[in-house]
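Starting off, we have a lone chain in the form predicted on its own, written out as structure tokens.
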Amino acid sequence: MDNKPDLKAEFDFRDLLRKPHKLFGYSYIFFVLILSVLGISYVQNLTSIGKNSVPPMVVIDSSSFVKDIPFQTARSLPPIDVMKVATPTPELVDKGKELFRTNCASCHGDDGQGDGPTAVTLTPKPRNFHLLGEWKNGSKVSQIFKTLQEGIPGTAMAAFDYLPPLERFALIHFVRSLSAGHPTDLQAELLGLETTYQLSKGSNSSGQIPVKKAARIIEAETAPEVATVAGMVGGLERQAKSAGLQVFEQVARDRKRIFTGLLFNGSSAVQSVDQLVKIVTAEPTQLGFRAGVVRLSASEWTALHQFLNELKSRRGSL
């Protein structure tokens, strides 16, 4: 019996060396299984976010993350030195860290990183404390003051102006420690902010209640006039659609908060499209409104006024 191996069935090396495609039968086999392993640990180390089992967290109202401002009763402010308070000192920065959580923390965050719980629904959105950049009025004590007592129009940076000037310094003091690089005041500018503001002289302060007993003490006044204002969008309803009823609709969440807020009181939110975006949009939860309202398109904007204009109306016609 012959015992040569049977040449046919071993690999001829030489013959795939100058052959070479026939190389890929194998390694297409090889390559199936690779990919097989890596999926196999690709499924076994998926984690429960990964698979979407966990439901997504979804904000109704971020009013409920923002603390409410505190019962004051009316008193006089006592007058600062601008250059004193204009130098940072540990209990300004911890009292600065205190106000930050209760005013700015629903936009900025609790640590100053952009992403409170109202920051996605806001454009621009709001600064990330934490790096330097670029400042819309620039990072200096006086050009922050500045931003605190006037907003920044076009943005949901509101004016702070009804805090007290030596805790606007406190919050000044707070938001530039977040991070290093900040320019330094000249001294002409820190006086210059005496003379534009009077700091030294003092001031009166209004009493204040918090803004929910405030609204409660609103709703309750106006609730004749709210539901006669219901009866007129219900009226409405009924006929043929105006495109500023519709964008209404779409964006309105608590009808009798918008009502309170925007028409009642001696409102002057509703006089121009220019205001009623900058009010709207600063806390449009707290006025009744879905956060998707700031991302009506200018035209949608329009219609919405003369909406509400022509509630306004209607309303002082009765």
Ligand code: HEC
The other form holds:
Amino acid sequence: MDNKPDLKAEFDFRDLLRKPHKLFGYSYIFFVLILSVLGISYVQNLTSIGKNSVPPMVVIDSSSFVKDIPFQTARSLPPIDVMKVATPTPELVDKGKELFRTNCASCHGDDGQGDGPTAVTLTPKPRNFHLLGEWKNGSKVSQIFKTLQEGIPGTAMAAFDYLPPLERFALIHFVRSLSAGHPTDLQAELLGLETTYQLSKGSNSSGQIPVKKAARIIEAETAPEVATVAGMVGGLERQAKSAGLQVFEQVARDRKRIFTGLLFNGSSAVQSVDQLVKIVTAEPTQLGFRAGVVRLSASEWTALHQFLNELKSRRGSL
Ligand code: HEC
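Okay, that's the form predicted on its own, but what's the structure of the form predicted together with the named molecule?
Entire complex below, previous chain first.
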């Protein structure tokens, strides 16, 4: 035993316990360094850490919550003869089946049993077209037409009034083909459809684009001119400031938006002080002002009006 001194030196744990730095070598210096860097940066940032440094979320432009009108292309709907399309043909039913798959099956199920993938989430459940009875509007041609035209308020059944009337008739015939024994329309009821919806006249629906998109287009069109005005104001700010400019600086949140809204596109906002007050206070933030603008005094409004008016006439003379 005594003649193995080397081994003993290598595995002497007691010795290690007494002088632990032998185990770590000099790497402990690194740990000390890292810890002190972390510690120093912690202490230096103590104020912001204590203050809850995550800025609260502020909704700046609540106008984005307003529901906009949907995009729709202009199109003309061909006139149809109700008396003719009210009678099912194999072609209409086939066409209806196809349309049903794309427009209705998600709720009503591929075979119209009211078991589409979304059905589980809905109350009331989508109608099972294989069952007669207890239909809210009813299953006559004219009644289903009404359902598709207006939807069923308060349920997931939305209006499909954007589908051309002929496609709606195709859908109606497919739905009715799923079950025998549906009631039939009286002639007067079909004529009623004609009088209510003027289907023999056809229609031209004009296109529409969302207000927000329109605003963006107008903004893009006037952008160069708005930039000129903004530059002009920048120039004025470097000189002695008029009372109007001072008020403007105080209440303007988004200058370009203000210029776009008040000075361009035939806006009548700067026609008179009263007009300006009326237009700006109606929706200050949407027009690019701070909310505080509503608290301006009469003389401040006059000054602001004068300033904007001046901008407008200067722009005219550019
Ligand atoms: C988003 C889900 C949904 C879609 C898509 C949908 N429906 Fe419905 N539909 C319903 C629900 C839910 C009802 C049941 C309403 C009730 O019981 O008041 C219903 C009811 C109906 C009824 C019965 C109305 C009555 O008188 O009781 C008809 C007819 C109908 N849908 C046709 C269609 C057609 C045709 C389409 C496709 C163009 C369609 N639905 C697309 C959810 C949907």
